[in-house]
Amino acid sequence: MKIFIDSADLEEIRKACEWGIIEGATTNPSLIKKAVEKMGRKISMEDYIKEILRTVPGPVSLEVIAVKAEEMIEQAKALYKKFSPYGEVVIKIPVNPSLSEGDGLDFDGLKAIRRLSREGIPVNCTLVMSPEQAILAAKAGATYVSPFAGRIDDYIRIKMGMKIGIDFRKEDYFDPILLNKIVDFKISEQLSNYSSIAEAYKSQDMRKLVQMIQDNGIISGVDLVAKIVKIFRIYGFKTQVIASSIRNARQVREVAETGVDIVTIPFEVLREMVRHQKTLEGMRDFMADVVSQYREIFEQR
């Protein structure tokens, strides 16, 4: 599994690359804008992107901002031509750029992916929220697909009536096992109200209860990634899966267990991954136990 950094902050990117674990990066225009403003000195967005590409030892995803296929293709070619001399450019294309029902743009992302892939421009298909979307992106020729694990977790919690910032923080771990146990308990309590299994199965109350804790059969963001990885392996799709919208270290471990190709991780989650209270305690004990004779070995000239 490769590790990309999900950041446009050049200081964060440089530090993470110095750690020797980063093999690529994902960015978006708003993150780049914030990072440029944070620098507090005059630098163009174009020069800032070039510096990111020079720093990262691998693919860097840059995003188009159009929604129509021809415009996305034009922007993708411009980005690739302008920045590929400075590093390994990948173009982010949304799987479905539609902004409203009926605008006729549902398939424009796939059209753009097909054209760009045929012209040798690597594409990261982004905003993937279902295995169905991932299948279409792979068939269109995407180099990568990026399922948004954290956003699916948020979506399921919100479906249950929870509120971001009140009932949960985005960085909180989403526990589908606990949730399913709770629902199983609720169902077992209510089964006595039905004369048969068939009656319970047809019950709208039962159906709503189950549907509330999933998204069309997807029980978590990690489950979304796992199902896409499984489908791609079955059919031999060459498209690589980038687990995206990662919120915490445990989520990284769980998507790694799916066999995902790449996980793109925010800087603070990378820091969380390397820390453990018992490791800190062990280091303190170790340093306290170093005898003077052993220390002298390193002081000899």
Contents of the next structure:
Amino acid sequence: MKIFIDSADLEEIRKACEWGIIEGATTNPSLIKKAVEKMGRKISMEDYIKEILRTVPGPVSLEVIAVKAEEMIEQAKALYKKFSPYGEVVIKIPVNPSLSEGDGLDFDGLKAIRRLSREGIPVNCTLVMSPEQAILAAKAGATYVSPFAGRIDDYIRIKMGMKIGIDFRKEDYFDPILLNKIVDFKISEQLSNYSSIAEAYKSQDMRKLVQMIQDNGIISGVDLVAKIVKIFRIYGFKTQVIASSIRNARQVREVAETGVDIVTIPFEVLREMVRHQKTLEGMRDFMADVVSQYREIFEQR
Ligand code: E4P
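Taking the form predicted alone as the starting point, write out the structure of the form predicted in complex with erythose-4-phosphate.
Below is the entire complex, every chain and molecule, led by the chain shown above.
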């Protein structure tokens, strides 16, 4: 499994690359906005992106900002031509760029992916929220698909009536196993109210309860990644899966357990991954126990 950094902040990217564990980076317009706001001064976006490309030892995803296939293809080619001399450019295309129901743009992402892939431009298909979308992106020829694990967790929390950031903070772990157990318990409590299994199965209350804790059969962001990985392996799809929208260290471990190809991780989560209170405690103990005889070995030149 490769680790990418999910950031457009050059300072973060530089630091993480110095740690020697980064093999790529993913950006998006929101991450670029965050980086620009942090800089607090006018910067040449072009020079800034060139520097990101020079820093990262692997593919860097840059996103288009159009929604129609032809315009996305044009922008993708411009980005690819301008920045390829500085590093490995991958173009991010949304799986479905539609901004409102019925605007007729549902398939423009796939059309753009198909054309760009045929012309040898690698595409990272972004905003993937279902295995169904991932299958279409792979069929269109995407080099990568990016399922957004954290956003699916948020979506399920909202369906349950939880407010993001209050019931669970962003960095908290969202536990679908606990939720499923609660629902199992609720269902077994209610079963005696029905005269037959069929009646219980058809009950709207039962259905609502189950649907609340999932998104069309997907029970968490990690589950979304796991299902995509499974389908791609069954059919031998070449498209690589990038677990995205990662919110905490445990989520990284759980997507790693799915056999995902790549995980793109925000800087803060990388920091969380390397920390453990027992490691800190152990370090303090070892340092306090250093005897002078042992220290002398290091002092001899
Ligand atoms: C992926 O490539 C995206 O940049 C990213 O993971 C989005 O995640 P978010 O939900 O934290 O915005």
